[in-house]
Amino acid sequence: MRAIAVSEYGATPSLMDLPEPEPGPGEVQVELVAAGLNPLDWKIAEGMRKDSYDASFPLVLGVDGAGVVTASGGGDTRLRVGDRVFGSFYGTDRGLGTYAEFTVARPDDPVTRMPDDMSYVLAAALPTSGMTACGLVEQAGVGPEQTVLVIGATGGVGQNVVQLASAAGARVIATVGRPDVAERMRTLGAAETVDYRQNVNDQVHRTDAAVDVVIDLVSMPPAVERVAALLREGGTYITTVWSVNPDAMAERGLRGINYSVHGTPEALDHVADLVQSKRLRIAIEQEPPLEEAPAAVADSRAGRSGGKTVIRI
């Protein structure tokens, strides 16, 4: 089969040729029809989260993918062969990902049927933004009439939460690089924007906003000890890269949440529930082919690109 693999961590994504995988008791076999990018993919293929996720190689890139169900290893499985299915595919350890023609679901994968009238790029664009946004503004607690900031707004998971937090009555302030860009976090629900070009702290104290809760999505801890001076106390500071000290947060008054997605099929199935009845938008950005992966890979990388990628297999 065709797929995107490295050789070693912090090898060169390419095209390679694989053996097709077989499903295993328990496991259904997946032909892959598009598979969503996200950081997560090449942060696992350098090699930065090996203590969180086991792997083989070649290593196929990929968690996220929507395709269809074309074999099963026997045994108990919720999947059948002929299902149209999606969700986040987990199993570097076997050196398996989603950019693939094939991938394999194991029975705790959050892998669940496609609504029957959505579209594989659609599906394959909501797991992990998807349940990480919905479980960030769940932990954070975010309520009506709060602030919330929002670091790394124009990305996957900040296009959702930027919009799940406005639907729970929260004031929403979206940092931003373009204005094309921030006019699109305004029709997202953003009450404000403010350039992460410039000095987020002093842009944010123009809007006269005393911020309750900031969801951070890319600041290292530097920039965290500079943004948290905004919140007011008893403020929330959660991120999903892992860059806050709880303990240091609480001495100031703080709550400080290192945050990690949790998926389940239930949550899918609440996230598909969400675009279904337009509470929740998704702006897919690029649709490369396969073989361009691993310049979308590399773009990604590099922060120059903004909103979803989906991979078409």
Ligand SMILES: NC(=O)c1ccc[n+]([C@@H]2O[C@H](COP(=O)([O-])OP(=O)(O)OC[C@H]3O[C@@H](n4cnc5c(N)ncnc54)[C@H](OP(=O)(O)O)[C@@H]3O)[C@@H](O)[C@H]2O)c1
Second form
Amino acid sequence: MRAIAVSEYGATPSLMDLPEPEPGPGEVQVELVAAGLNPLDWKIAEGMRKDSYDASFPLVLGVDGAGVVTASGGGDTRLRVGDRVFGSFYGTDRGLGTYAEFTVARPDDPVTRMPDDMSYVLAAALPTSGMTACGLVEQAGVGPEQTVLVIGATGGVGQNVVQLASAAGARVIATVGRPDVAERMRTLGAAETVDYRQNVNDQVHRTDAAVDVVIDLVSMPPAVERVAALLREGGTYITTVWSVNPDAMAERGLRGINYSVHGTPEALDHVADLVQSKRLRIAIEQEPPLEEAPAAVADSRAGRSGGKTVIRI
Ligand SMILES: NC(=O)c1ccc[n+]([C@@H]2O[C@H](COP(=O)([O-])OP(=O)(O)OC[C@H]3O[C@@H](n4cnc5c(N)ncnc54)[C@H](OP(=O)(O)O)[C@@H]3O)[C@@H](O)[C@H]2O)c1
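Form predicted together with the ligand, following the form predicted alone:
Shown next: the complete complex, the earlier chain at its head.
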């Protein structure tokens, strides 16, 4: 099968011809139609997530995908041959990923049936960014009357966070890197935008907002400490890049959370329902074919993704 893979940690991803994966008992084989690109994909390929994800090589990139179940490994499987499915496929320890014609869904993977009228491209865009955004807003306890600052608001996770926090009744301040994106952020529910290329604290001060929650998808120390100064007493700083020291935050009277997504089929169903009911709008910026995936990965790595990318297999 055709797949985008690396031969070792840190190698440049390239198109390879690899054997089709066989499903074991309880597993199903999925023929992929689309794969969602996440920064996690290149982080795993570079060995930056060795502690959490075992790998074998050649290692196919990609976790999120959508396609059709083509074979069952026998035993008790939730999913049946012919089902249209989407989700996160965690097969890195077997060298499996979603930038490929086939992968395997394990029983514990958050993979579930797609809504009948949802496209494969849209479904592939949802799993990691959708479940993460829902988890962040829930764990931070975002609610009415709050002011929420979203750092990294223009990316795959951030656009979803802006919409969900706004729908929860919060006043959302979103960071943007280009003026032309500010209007799109306001359409998604942001009350204010601030330019992350300039001093974010000064700009937030000018909005007169006392920030209750920072949802940060980007900043590392010492930027985190600087941004935390915007929080009111008892406020929450939650990040997806594990850059918060919860003890140091507690000493400042703040709640610090390093968030990790743990997907489930139910969480995926919830995200799909949000999209179907138009409570979550997903903008897909690029849909490159499989052979152009290495360039799309390089763009994501260089911070040039400009939103969500879905690879057509
Ligand atoms: N812990 C977890 O469970 C978990 C789950 C999902 C994601 N993550 C991590 O969360 C991060 C975001 O994921 P994603 O899928 O949203 O990535 P993404 O689509 O690449 O988006 C990142 C966004 O950050 C913006 N940005 C870059 N530098 C910035 C700065 N200095 N200040 C504010 N914004 C800035 C970029 O905006 P421009 O468009 O202006 O370049 C880009 O849109 C990644 O590191 C990912 O690995 C972790």
